[in-house]
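In the form predicted alone, a lone chain appears below as structure tokens.
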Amino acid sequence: MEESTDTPLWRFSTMKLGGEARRLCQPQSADELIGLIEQLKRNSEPWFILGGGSNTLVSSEGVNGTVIRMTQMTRLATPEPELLIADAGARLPHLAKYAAGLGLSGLEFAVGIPGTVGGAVVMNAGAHGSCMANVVESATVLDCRSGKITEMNNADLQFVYRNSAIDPNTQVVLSARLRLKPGPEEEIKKITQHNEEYRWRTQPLGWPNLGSTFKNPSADKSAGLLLDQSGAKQFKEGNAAVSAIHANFVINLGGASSTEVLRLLRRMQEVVFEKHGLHLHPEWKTLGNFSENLADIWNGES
């Protein structure tokens, strides 16, 4: 496992923002996580799961206590013929070109998600009309407090839009079961890189930035619409902009830091409010010390 103290984490993140990690952990196995978990309870350190970097925004102003990063657990495995077993830190983009080479569909809509199947499986990510739910036989999650590993199958984990039942302050998703379909290999192929190249069309990525910044407030209404319809793709905090491309993006012009981005997405909430009279509630979760009021915009109404 790779230990290291007073780490810059913007490093980690794909805004490339973010103070240092009093100590920073990267575990390759689950035992090695388990064992790191064990430890800093008997010392009762405090700790914190950072996946892929993104989809996250780290606190300029660092984080006080063990940083765990997951994206050294990356073991696969094809036990069955439909079955891809994955580890919590294996990227999603890597593992829907992997299921394609495979001949197995189900996972094209992933290639597009910067983000590790621990969080997707959290958070239900997804796109392209499909999300983790449609995929996830079920995933071995690991509680915490009891120290008590358990397999949460599919109607365990509940999965609605952008979110599951697993808490994330005390449950930590050690692998996931994926069950996929067989297909044409060169069909699933073609779709999975169709997917890769809207987002490359549609999405910010010659910026720093952390993935889509709010849910959808319902299913007919697109928070990104609101938002350019609103006049937010004007909107600019320091070095924190709304992407001129999606503005439903907060890019990073250059040494932006947390609070600016904070203020950016109260500019972009209260227009939002305004003018349709909506509240949009961030994707994201936080990680680390902010000065910054981070109630009302992850909780409060405009």
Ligand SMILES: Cc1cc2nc3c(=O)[nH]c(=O)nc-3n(C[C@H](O)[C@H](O)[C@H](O)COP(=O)(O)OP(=O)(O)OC[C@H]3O[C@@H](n4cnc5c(N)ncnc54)[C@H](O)[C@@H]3O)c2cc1C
Second form
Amino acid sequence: MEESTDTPLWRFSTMKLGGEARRLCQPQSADELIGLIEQLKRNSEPWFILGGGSNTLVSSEGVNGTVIRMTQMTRLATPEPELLIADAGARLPHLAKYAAGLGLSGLEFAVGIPGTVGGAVVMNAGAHGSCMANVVESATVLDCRSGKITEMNNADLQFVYRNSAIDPNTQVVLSARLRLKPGPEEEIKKITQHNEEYRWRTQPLGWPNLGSTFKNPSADKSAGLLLDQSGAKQFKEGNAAVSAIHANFVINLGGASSTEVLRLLRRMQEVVFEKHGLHLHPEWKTLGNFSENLADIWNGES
Ligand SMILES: Cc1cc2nc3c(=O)[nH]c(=O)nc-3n(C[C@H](O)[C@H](O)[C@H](O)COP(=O)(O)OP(=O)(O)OC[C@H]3O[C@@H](n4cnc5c(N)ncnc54)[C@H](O)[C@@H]3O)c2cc1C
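Having seen the form predicted alone, I'd like the form predicted in complex with this ligand now, please.
Starting with the chain above, the whole complex follows.
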């Protein structure tokens, strides 16, 4: 298992910001991960799970504990023709293309989501009218309190819009069983490619970001449109800015701090509340020690 101390985390977040983790561990197998968590529990040390870091705002003040990064656990298996089993660290874009190459349909939506299978199960990641809930048959989950490994089926996972029943503070997704449908390979590849190209047209992919900042307040109200109508595309705090391409994307112009990003999030929430009377809730998770009060942004009512 790769291990290091006082490790800068900005490299492991798609936002390219974040201070140091006191310790970073990157297990390569479920056995290594289980051994590590047992050891941390014995020593009563805090630990945090990180996937691809594509939906997590890492504090510039760093993380006082062990960050367990899952991206080295990447095995894929197809024990049945329509069943793909993917380790938690496998990346969705790779998985979507792998499935397309096998003539399996169901993951076309995931090609532009730069996260891991574990993070995608936790967040019920979705796009282009589909989401993980439609393909996950079950997930193998370590319950860190009891040390037991259980198979949680689709109903147990309680998928809802950008959330699931998995609590990353006490549960770790080790792998997921994805039930796909056979189809014409060329057609599946075409849709996958179309979805990938659509991203390049509509999202600021040249700048470090964490995808959508806020959840849509309802199925017929898009956070991006509300922000755009409220004039948020002009907003900037230090080196963090709202993207001119997509008002629900915050970009790092280079050297942004988590404090600047949080200030921007507050302004975005305030302007939408002022203009539309709606409180936007962040989609992102946070990692590390923040001096600011996060509760008003994550739970508040503006
Ligand atoms: C350019 C861009 C486009 C995006 N587009 C979309 C989109 O279209 N749709 C969408 O839904 N999201 C999108 N996202 C957001 C993000 O990619 C997804 O939410 C993704 O599922 C997060 O996966 P991750 O591995 O990066 O998670 P991380 O950010 O690393 O973690 C997210 C949460 O999951 C937990 N976690 C991670 N792995 C595990 C595990 N194995 N077990 C338990 N807990 C775990 C973490 O502790 C954290 O709480 C986008 C992001 C970017 C940067």
